[in-house]
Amino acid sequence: MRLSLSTLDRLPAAVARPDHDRFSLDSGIVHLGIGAFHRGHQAVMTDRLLGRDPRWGIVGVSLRSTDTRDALVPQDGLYTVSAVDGSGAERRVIGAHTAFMVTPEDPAAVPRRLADPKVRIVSSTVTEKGYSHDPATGALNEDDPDVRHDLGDLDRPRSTVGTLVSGLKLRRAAGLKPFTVLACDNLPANGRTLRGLVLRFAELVDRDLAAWIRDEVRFPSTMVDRIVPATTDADRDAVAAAIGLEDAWPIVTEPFCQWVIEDTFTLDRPAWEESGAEFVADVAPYELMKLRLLNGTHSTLAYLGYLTGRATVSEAMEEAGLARLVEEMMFTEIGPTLPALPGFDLDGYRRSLLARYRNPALKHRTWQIAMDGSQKLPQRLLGTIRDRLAAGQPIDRLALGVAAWMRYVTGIDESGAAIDVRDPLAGRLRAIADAAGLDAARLAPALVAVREVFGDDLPADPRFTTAVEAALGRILALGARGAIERTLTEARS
């Protein structure tokens, strides 16, 4: 029997369930990108409020795939979130979504929904690549095929930025106040970055519209933190056994959940602080801390862990050398680049990250984290590297993380097996690797020259290019494990 409103009464008493009537909810939020992270983070924190304030139901929009909609509609939008660690699992059924939309099925329908006066917030988790921008500069990629399409047919948008501008255009024409745009992806200054992308797109469409957006629309920055792996069939089986019902798309995550939000909204907002969110005047220090400490080390774990044959993060942390490398990165290379956060226990946060990485119940695949590295590296590792170089400090461990990405995107692992590289630049990166071969002196400079990733400054800095080439040379000569040990030894000498 499948999870649905009609089967909620069959759930075991230990499984928490929605305390609101789904049919009484208004749809105050439209969320772009209904992947696992949104459903395991923002939707959970919103669901906890709906019994007291039913105005904030969520319309989930997929810009590409029908999969999530098709899985959840037969379940009345319900799904299970399991927060797991070594001590067990806490399960909750989430019922925050009032409807689901799939952009390709009716591209004009989503902007019309954004123009509904009840919608006051449009949020997004579309991953770094979903913003159609140059990750090295933060500028709109005006050659992106979806952006080009939307500039010519704004009534039927495909891109995230085009969808937002189309919806805002309809609201302005109707004389409505605009919604708040709430970015929840791992972009530096994500609110300010998305604001710049939206304004540039709007300027290309209508300067008056752009001026209205500039004056009227708020784009709060946020910091989100929860590890939410992709759901596996084993997860589905475990959840079904625990709740006694079939759930086509449950979420398995960790107990830890953090959301820091800049408190500037165009209209009103949910009382997310009652669910544990923190509203602050400036998100930047929290965001930088998380991007560098968590995301930077997570990517390093993913590439080196994959190369050492470790399928999950917790397995990668069983590599003693890799665990030491990540810990030393946090405390020795990343930590000194972070601003002070009065009252915040930074050392405790770093220790908690290491414990979270070791969570054996969380099967977060290194391959999944390794996706879209050309979009992630500028935010996760290269900003830290730039700050270290500016201060005249060494970058040995950070350079090894970059070099591991270079080895990974060759598409061939250390045993000669193919790597399924998922990246917007995958074809180009593979062509560069094939031309250079497994020769660090050729491969490293060729990949560093990809300006979309490294910009114009790092390829011209011999301290960076020399360190990365040396790190890649170690990986190619010694394998990932040998390179880790050599790097640890040399960094301490």
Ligand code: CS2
Given for the second form:
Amino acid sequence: MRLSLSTLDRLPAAVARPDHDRFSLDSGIVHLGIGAFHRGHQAVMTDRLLGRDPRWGIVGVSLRSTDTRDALVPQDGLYTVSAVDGSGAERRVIGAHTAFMVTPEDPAAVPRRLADPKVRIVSSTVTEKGYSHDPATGALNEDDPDVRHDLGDLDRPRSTVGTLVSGLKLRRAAGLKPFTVLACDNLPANGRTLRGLVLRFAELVDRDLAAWIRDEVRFPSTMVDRIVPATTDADRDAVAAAIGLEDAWPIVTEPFCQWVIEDTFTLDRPAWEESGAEFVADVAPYELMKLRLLNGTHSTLAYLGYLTGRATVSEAMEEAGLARLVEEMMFTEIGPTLPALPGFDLDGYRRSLLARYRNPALKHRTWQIAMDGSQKLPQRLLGTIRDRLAAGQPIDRLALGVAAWMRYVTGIDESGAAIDVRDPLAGRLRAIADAAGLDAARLAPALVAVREVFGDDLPADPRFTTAVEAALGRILALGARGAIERTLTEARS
Ligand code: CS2
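I would like to compare: after the form predicted alone, may I see the structure of the form predicted in complex with the named molecule?
Up next: the whole complex, starting with the chain shown before.
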């Protein structure tokens, strides 16, 4: 028997369930990208409010695949969120979604939905690569095939940016006020970055529309944080056993959940503060702290963990040298680059990150986090490196993180087995690696020359190129484990 509205009352008492009537919900939010992160984060925080304020049901849009819609429609949109740690699991059935749409099935339908007057917020979790931007500069990639398509056929958009502009165009034509655009991905200044992309795209199609967007639409930046690994079949089995019903796509996550949002909305907004979100005037210091301390060390753990044969983050943390390396990276190298946040317990935050990584109940694959490194490195490691170089400080541990990415994208691991490298630039990175061979003096400069990742400045800075080449040389000569140990003994603070 499957989870659905008609089986909800069979759930064990310990499983929390929606306290709202799904049929009384309005759809005030359209969300682009209904992957695990959205379903374990924003949807949960919204679900908690719907009993009191039913205006904020979520229309979930998949820009590409039908999987989520196919899994959730037979369940009336319901799914289980298990928050797990060493002491057990807390489960809750979420029913925040009122409808599901899949862009390729009817590309004109999504912008039309965005032009529904009841829709006041359009949010997004489309991953870093979903913004069709140049990761090093944040500028719109006008050669992106989806962007090119959308510039020619804006009524049937495929890209995130094209979809937003198409929806805004329809609202303007209908004399409606625009919605708020709420970016929820791990990009630096995510709202400001998305605003820049939307404005650039709009200028290319219609200058008046661009001016209207510039004047009327708010793009609050947000800092989002919850570790939500991809769901596995073992998760499905465990959830089914616990709730007594089949659930085709449950979410398994950690108890921790944080959302910091700039309180600047075009129209109204849900009272997300009642489910624990923090509204602030400027999210930048929170975002920088999270991207650098969490995501920067997460990626480092992913590459070095994968190379040392560790399949998950908690297993990577059992690699004693690696755990020490990321701890030192947080305290010694990243910490001094962060702006002060008065009243914020930075030490407690760093310690809690290390504890979260050790969560033994989460099976967060190093391979999953290693994905799309070309899109992630700039905001996770390279910004910190730039700040340290500008302050004349050493970057030994951070350089090892970058070098581990370089070793990873060669596509062959230390035992000679193939690595399934997933990255929009995977083909190019592999070709570079094949041409250079496993020779740090050739491979490091060839990869550092990838401008989309390293920009124009870092390839020209010998302090950077030397440090990365030395770190890669260590990995190639000593293996990842040996390179970690050597870095621990020799790194300067
Ligand atoms: C991870 C993030 O997959 C990744 O790249 O670093 O998704 C991470 O789990 C979240 O940002 C935590 O908030």
